[in-house]
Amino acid sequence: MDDQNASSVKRPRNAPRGLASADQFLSTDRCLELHRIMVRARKMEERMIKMSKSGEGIFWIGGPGEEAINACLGLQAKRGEGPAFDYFHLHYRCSAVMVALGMEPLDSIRQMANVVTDPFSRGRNFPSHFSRRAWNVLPVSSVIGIQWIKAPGTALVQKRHGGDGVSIVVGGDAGTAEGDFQSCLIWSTRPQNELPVLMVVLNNGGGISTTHCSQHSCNNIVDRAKPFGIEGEIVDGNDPVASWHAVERGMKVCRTERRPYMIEANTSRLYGHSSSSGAPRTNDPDCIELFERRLIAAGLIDESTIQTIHDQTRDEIEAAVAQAVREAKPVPGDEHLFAYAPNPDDPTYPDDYTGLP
């Protein structure tokens, strides 16, 4: 169904206003909340790309074009610390997940600027390499695909703990060629020991410089889960309405039936792989522009309000950059800090983060 028809699906008189995709519906408030998150994540990423080119940062990698599905994922998760809440095994294209969870763009920009106030790595890691213990966000790694094999570990703890906590693992289509992905499928589906792992593959059609069709013999990544008995679906990851309901279905299976579910979201890659390739703007569909056209057509927002949101968000991001670049940089010797956790059983370095193990 095209955007125009999807926005004009007839609903009963006095039904709540919102947007529809086929028989799926989202309220106006939810749509506008998602739009705001998507715009904040996008403006932040686009400014970080400029930072990589201006010398305010060194390297950029992120997820412009993947905001719709990621915003839906972050909003539906249970944020907290410990196995009663959801665990996040993310990759470096998940900025919108973090914004939806409550991350201030300033924090991500601090990591881009490599300042010591970076709350994720004290300025020592690439941008979009998040970690936050209070939210169960495990450290993002540059090593492709290793998050897949970690997810069954936290899910096993959650199943033993009880409750409805889910281990959410997100990766790109290219990363599913790694053995860690196959291991995730195996360990999540052992007989009588299935695990609540929500697997989300963001298929933007490319892996650095290779296309999906040149690397994978199957048309859909989700088909690789079928031999393991994993239920799943393919969704238009550029459609926030369809994405919301796909995440909702997956969450329900994992939370209530305590078994895995896979979502393959077809998304866009708007600025290439990273700043290493110059981060040129592509001609892929833009999920924010598509969403805004639907919101306007449905009478849920007008062009003036959209422009105001973009302007206010741009000002917010510019203020964050201005603050971050003034903050302190790491100094020689900082690389030893927090390399090891304090160990009261170590008689030599019981409270020393910098000592030998």
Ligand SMILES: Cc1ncc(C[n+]2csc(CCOP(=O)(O)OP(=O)(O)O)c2C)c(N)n1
The other form holds:
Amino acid sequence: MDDQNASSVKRPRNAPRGLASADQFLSTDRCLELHRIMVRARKMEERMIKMSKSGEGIFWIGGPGEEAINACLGLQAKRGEGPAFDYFHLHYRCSAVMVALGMEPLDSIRQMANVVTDPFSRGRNFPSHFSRRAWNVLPVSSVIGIQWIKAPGTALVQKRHGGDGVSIVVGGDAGTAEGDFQSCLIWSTRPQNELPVLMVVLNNGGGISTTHCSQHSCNNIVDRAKPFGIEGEIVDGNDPVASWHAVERGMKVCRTERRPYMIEANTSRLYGHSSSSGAPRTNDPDCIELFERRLIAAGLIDESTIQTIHDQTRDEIEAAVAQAVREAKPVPGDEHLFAYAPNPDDPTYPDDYTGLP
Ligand SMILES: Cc1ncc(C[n+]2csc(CCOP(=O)(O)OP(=O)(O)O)c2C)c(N)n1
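Alongside the form predicted alone that was just displayed, please also present the structure of the form predicted together with the named molecule.
Now the complete complex, all chains and molecules, led by this one.
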């Protein structure tokens, strides 16, 4: 959140200093910062859904309903490039991680509009398929589950490098049925070679149309970490206060003890799977509505200030859409460029050979 927006949030006089979930407390400033990130991510995604229906985009997939835990992850991470910093192996419902890290909504909207200014894929990939080298965000794959086996790789580099960098891997509950998830458990827990992998399963209750209970014989995904000796917990991923503390605990274990930790966060899927299923609004609990009710009840913010935040964010997003849709689309032949990184060790094609005639 930028300072200007932060300071425009009015707080009633004598407001309590924060919110509590059970015995866990979060300061007012942190709550309001999280709220602003969640609203920015949500408004961005809701506008992207409209883009998919209006012809300003083609296909939508994203993370409305999963903002609370994702915002906590992004805000507590060590952002930077290289093994001294955290690595991100995200999936396509992690826009609030990116907003919390500092991504401008315009970046995501450019990918949604498939314009060449899209910083993640030059307009070639689905929306919410992030990638940013400067922040150690590895490319999001639409092949579900493969992030689980990449995370121990970066964690191994981090362990060898020294320091307290963590590899954060996020995936849905259905994707844990892939063998890659099991491989992540195995490679993160080799004796004497435990790795600092923070595993976050966003359990929104199902895959595209299969329910969680029809696919997994164990009650909880986190139970599958237990035979490997991986410490973990289940958290209400719709509660930003509880999520903040779960992430804090997990990061502490990974950073200081250089071993894995698993968080299973129960979340909501507020617009179905994707635009392919029509992206209809569901009746799942809405983490933003719930958070706003708590913030108001605790006197940390009032309704008119919340409305102002929503209005300002809507204007920001509308301006981003207006800009993105005016920008250039990829041209035929563009798809052959930049598919492979130049490799001086390759004697046949030392440059990016897709750029050759
Ligand atoms: C390897 C692979 N198998 C199947 C699919 C099709 N697919 C895309 S999303 C999805 C459901 C994923 O569910 P989950 O992991 O719970 O994440 P959610 O979408 O619920 O957040 C499936 C089966 C795919 N993209 N990749």
